[in-house]
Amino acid sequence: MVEAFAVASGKGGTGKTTSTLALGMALSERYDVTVIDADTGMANLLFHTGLDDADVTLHDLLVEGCDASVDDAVYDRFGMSVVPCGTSLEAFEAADPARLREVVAELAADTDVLLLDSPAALGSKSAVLPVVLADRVVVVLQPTVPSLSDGLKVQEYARSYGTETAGVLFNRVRDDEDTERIAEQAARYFGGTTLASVPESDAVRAARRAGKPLLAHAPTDPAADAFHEAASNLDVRDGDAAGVADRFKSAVLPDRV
């Protein structure tokens, strides 16, 4: 089985990378999970996983003629297979985002769940490609009307390419926010379910400084509990690995953004 989820938000600052890794760690208790930093322009997953000195990253795999294999860019971290992306502007400019199709297709052959940490904004073909390639999208929101609006743009774009919404994850929720009202609006406009509401937590920032995912750094924190709840509410569907790989390889690049 394999299912690919794009984790997206439509804007920065929602805690998308933190959410991707937290979901990945929680899901890894039941599935083989591969996490890919598909934000080739503003990558930071490597800093959350202690891989800032990784020898080979996704950038290398996206450069034509590179001798590195996909396996060279896969690192066993915190119970997951992690594919970090580099932060070099030169490497970003040399990378061909279309090659992501072949990389993901190869990874799909040896995992149960693929999580694509997607770029914050849908401003380029490389930014929208993870949403186009995925089976479904997990939309990470803060409980505000502007964040809801940004997330709806992600959903609208994803649906235009046949990618449905797996659920909405409210993150960085503060006690003084009217989460219930926003959640009611989200239930009307978004597909899928509300996976969980994750409270704002100092432990998230501490985990980032330590170079660890939240669930590894502070497994008993209330935010960690909420991410476990979200993973439990995410219905992972069976998929044929060969069929998924073929779909990725033959995916048509978006001609509009």
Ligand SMILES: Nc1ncnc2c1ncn2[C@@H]1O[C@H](COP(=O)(O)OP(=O)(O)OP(=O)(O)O)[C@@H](O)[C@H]1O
The other form holds:
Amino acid sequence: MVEAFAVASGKGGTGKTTSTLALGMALSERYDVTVIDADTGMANLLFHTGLDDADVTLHDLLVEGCDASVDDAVYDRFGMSVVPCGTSLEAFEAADPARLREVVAELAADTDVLLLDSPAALGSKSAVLPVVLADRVVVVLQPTVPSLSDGLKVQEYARSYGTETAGVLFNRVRDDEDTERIAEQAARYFGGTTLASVPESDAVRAARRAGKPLLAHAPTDPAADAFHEAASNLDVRDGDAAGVADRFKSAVLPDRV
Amino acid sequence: MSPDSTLGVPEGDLLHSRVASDAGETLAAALDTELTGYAVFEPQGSLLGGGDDATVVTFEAGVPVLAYDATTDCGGPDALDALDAAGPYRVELFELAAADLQVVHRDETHRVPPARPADRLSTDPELAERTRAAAPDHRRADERSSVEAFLADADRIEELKREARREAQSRAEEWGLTGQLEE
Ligand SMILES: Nc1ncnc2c1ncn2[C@@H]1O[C@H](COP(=O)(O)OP(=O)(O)OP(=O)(O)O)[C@@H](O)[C@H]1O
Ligand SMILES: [Mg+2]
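Switch from the form predicted alone, shown above, to the form predicted in complex with this ligand and output its structure.
Time for the whole complex; same chain goes first.
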């Protein structure tokens, strides 16, 4: 089985990368999980996983005529298969985003859950590809108007490509914020379920500084608990791997951005 | 540039006047120095075009309180939209005594949630978080009530969704992704 989720928000800094890795680790207790840094223009998943000097990254795989195999860019870290992306602008410019579908297709053949850490913006083809390619989207929200409105926007973009919302995750929630009420109201407009409310927590920043996912660095922090709850509220669907791989392959994408 | 007549923000002491491409820098400077006063943003386009658009943001101990258009007096979060993509700006930062702003800050129609200017104008998402953290409790309530008002307006949200769909469709054409669109 395999299901591919894009972890998206439409807005910067909501916690997509943090959530991708935390959900990934929590889900890896039950599933085979692969996380991909699909934020190819502003990659930073590598910094959260201690892969700062990974030899081969997704960037290499996206360059035409590159001889690295997909496996070369897959690193076993924290119980997951992690596919980091490089940070060089040059490599980004040489990369052909449309090749992402082949890479995803190949990775899909071999895993249960694929999580695509997605870019903040929706302003370019490479930025929308994760929501185009994914089966469903997990929308990361903060309880603020700009975040909610950008989250609605990314949801509608995803829907336009047939990618429904699996659930919404509220992040960086403060004590005095009545997210339950907000979540209830927001549920009228968002698809899927409310996965969890993750509190604002210093442990999240500390984990990032330590180059580890939150669940590895502070497994008992309240924010980590919330991510466990989110993972258990996410109903992962059975997709047949060959079917998914085919779908990715048949996604006819033009070559250049 | 005077902060405006009708709202009654008194003229403050000019701290600096410069051209900035990122309004977030000014907001960060105000936050870091816990400025009580105001900033006047004039989009450079309007300087060249001879217009006199200017948006004023007031601060209490570094945290934004009001935002309004100095010519029309229209205020609140919408006043920030005028600045959104309009940089570079000429920015003037003024300091005032807290007592001078107190009366003006009672105005509720021009008030913005504390982190809204940073959310809209800064390229650094951490600035919004830092501002939220610095805001006193009663100001965080502004954020809550604006979220609730936003979510209560079903028509506005439906329109926002329709607009996003239209945009997604036309972008798909631009990017050659129409084949991937759902009917
Ligand atoms: N629950 C939280 N509590 C405290 N800090 C958080 C929380 N979630 C995320 N952060 C911090 O917010 C910043 C942004 O998080 P992250 O990189 O995960 O967001 P992102 O959505 O992937 O950002 P970008 O849009 O730049 O890709 C980081 O410094 C992270 O440590
Ligand atoms: Mg990220």
